[in-house]
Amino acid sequence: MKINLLNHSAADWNTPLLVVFAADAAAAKDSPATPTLLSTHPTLQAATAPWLESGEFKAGLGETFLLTAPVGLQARRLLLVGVGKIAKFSAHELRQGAGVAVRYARPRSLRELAFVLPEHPSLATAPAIRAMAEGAIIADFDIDFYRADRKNLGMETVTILVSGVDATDASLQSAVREGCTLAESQNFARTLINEPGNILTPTELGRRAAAMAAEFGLACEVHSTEKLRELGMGAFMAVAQGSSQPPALIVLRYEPASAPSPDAPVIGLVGKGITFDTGGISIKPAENMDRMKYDMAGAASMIAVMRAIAQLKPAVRVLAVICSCENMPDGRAYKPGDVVTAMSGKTIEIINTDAEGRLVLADGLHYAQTLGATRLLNAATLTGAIGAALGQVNAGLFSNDDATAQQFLDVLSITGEKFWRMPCTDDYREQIKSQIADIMNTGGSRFAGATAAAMFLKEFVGDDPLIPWIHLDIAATTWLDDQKPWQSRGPSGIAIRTITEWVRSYAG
């Protein structure tokens, strides 16, 4: 998809849909909607005038009206695209109103339109394209890779519509960059996360961790069976023992033009990688196991965080860690009852095979460490119990340090996207105790599970001094059941953007 950035008169666009922006200004929770239009174009306002005042269209977020042949635009048709109260319009909104646009045109054949930038005191034009940008890109992704009668329904052009500013000015042709960035390195990751079992194998993981590399500039390795045994990740060789595909052990680092001061952080991100899990010998129950396909999707993200920090270059050093296997019940898979020696050398005892993830974990942090990393961020499919304390809205924060992960929440305005801080203190430890090792890889309870995930992975980053670390359990909010009107169901390629941003952060 090709996004441009005019100054031009949306009157004068011919276009075969041009989208404008409406929002809800009634006062009080309770009143008649009021819906408003987001432009003062007069020949704009002419046009839909009718259609407000009736109210057959009342603005709600998502919600859309379509005038075909509107008078006095050179536009086919209008759209009209409802992006909810007034009061809480902010670029997340218009993010997702441009995501319902695309969705809207994409069935309906129509490859190209047109938005017209809103007006409203709250919203800066820079970051205002931006999400424009996101949402448009977001939005024109499908599951269907596989399906015979496929059809390329792909966004081509999308334009946005400018007035009042110079659409050469370069903070807003940067900010279509960074939108076309973030939200590409987005979808690259879903399209991963999409990505059936038998095809993304933990070796093809890397094959396309060191193309993506390749293609922009970061440097690669990809590591198997023999260098984890030479580095003694006993935890992460457990888990892929009962796999006939063997591991894979990814690395990516990207270095800034300009080397940063010598007490600048150097920030480490470790993702899990399990490409199928069927539980191990804990096995699941058959039903929605078709799912566990998704299980790396913490390695996605962290992949396509890498592809957008190439992209957008910040002064900061930067390498993430992918720990990839499967986790299968083959006669040589690790039990219930064993004992394993991570990297760290920390023991653990093994409770429940289907708590992997935290094993493959707990020595890619380690290892981060090794090479460097002063700042610690790992992304997980982690604990269905993350879902049963947040549901499907929010993803889980864990850290061992207030001021990184207010760090982290303060990007979420940037980004739109809904994370809630989980408790992860000394507190919750009795839960991973156990009698015969250092730790056991489940808390032994039913309450608390993702906290108890969370001390777990807290064991591997170290304390004297500090490393500053957070955790994202990204399980309830990885995969979307239902299609929203702004983005398809399946992978939702959450966290990108704002790990993105995170790391961004650090760079000043």
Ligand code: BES
Given for the second form:
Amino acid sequence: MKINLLNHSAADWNTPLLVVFAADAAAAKDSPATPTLLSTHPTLQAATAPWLESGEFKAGLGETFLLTAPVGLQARRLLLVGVGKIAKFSAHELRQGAGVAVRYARPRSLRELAFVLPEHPSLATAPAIRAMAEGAIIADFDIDFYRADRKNLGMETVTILVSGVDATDASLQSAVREGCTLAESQNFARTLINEPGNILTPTELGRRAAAMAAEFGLACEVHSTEKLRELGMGAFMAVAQGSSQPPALIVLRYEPASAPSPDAPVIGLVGKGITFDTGGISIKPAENMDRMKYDMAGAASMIAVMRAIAQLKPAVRVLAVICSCENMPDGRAYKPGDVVTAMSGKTIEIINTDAEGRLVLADGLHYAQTLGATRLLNAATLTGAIGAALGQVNAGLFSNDDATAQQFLDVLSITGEKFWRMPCTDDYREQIKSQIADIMNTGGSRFAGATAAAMFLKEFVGDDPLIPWIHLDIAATTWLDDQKPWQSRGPSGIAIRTITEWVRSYAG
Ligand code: BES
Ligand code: ZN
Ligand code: ZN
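Please give the corresponding structure for the form predicted in complex with the ligand, as opposed to the form predicted alone shown earlier.
Then the entire complex follows, led off by the chain already shown.
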């Protein structure tokens, strides 16, 4: 999809679909809807006024109203898109509204449309432009890759029409580019997450990461069993040993053009890349097991963040460590009761082979520190328990450092994603104490399961000196069961835009 930013009068723009946003300006919560056009353009005002007054369209978030052959406009159709209450209007609602327009156009075989930049005092031009670009691209994704009747009606051109500002201004043009880069990277991850386990094996994930790295100029290494053994990654190897598919340890590196000072932070991103999680010997029930193809969403997110970073070029060093394998039951598979030694030297008693994500991450987190990372962030579809705690609304955020957690939460206002901080203080350490080994991988309690997993990961993060670390549990938010008016069902691509913004916040 090509996105253009132009100075042009909306009335004279020739397009199959002109999109204008409207908000509900109702004074009080229970007073009737007062749909208000977010454009002062007199021709648009005149064309839409009767319909805004008729009460047929209330400007609720995601609501649409189509006018054909609108009077006084070159456009063949005018689509009103609601963005909800005017007092709550932000880049987030605009991102969704832009997505609604794209998902209106696609099934009707309209391959191009034009947005009228909304006018609202609380939303500056550059963030509005970026949000529209992101929303349009995120909406232009569906999961039917393997269907003969794939409705591959992707948008060709989206034009953003602005007036009163110079569309050639560098900051506005870079807002378009940033929006495209972030959303295209999000869709890159969604494509990987949607792939079935027979196609996206650990080896194939390594190939896709290497191809991305070659395209965008990142250094990339893909290792397998031999290297795991050499590094002493006993936890990662234990999970991998039950599968006939070899594991993949993927390392991606981004170096800024001008070298930052040696004491500047080095960000280490670590991803759980289980390309299929059967549960292993502690096998999962058959119902919904097919979903466990998306147990590599954390890995896909980190590869996608590196793709975005390679293009946005922040002045900060970033490396990514992806631990990818299958979790299978087999004659050689690891078993409950086994004791394994992680790369850090800690011994782990295996209680449940379905708690495999924390094992591969334990070695990934340790390895990232040996490669020089001084700030760590991992993302993983780690526990069902995070869904019990937070539902499908917020993803879980765990951290050993308040300032680092806050730095992450602060960028949510830019990206519109939702994360909720959860505890992982040492009060919860009881849950992973073992009689047999240094720690156990689960089993202490049926309560606070998401925190127990975080406590386990924290064991592999340096505490003297403290390495600031964030763990994102995206198990319940990575796959949308139902489509939204602005987004397909399937992989959400959560966390990629926020992690990228968080990384950028470390640039000098
Ligand atoms: N991959 C699962 C977590 C998961 C569950 C992701 C649902 C997405 C949707 C993880 O490996 C797992 O099986 N966790 C267990 C841990 C338990 C054995 C302590 C769980 O959550 O049940
Ligand atoms: Zn599992
Ligand atoms: Zn898993």
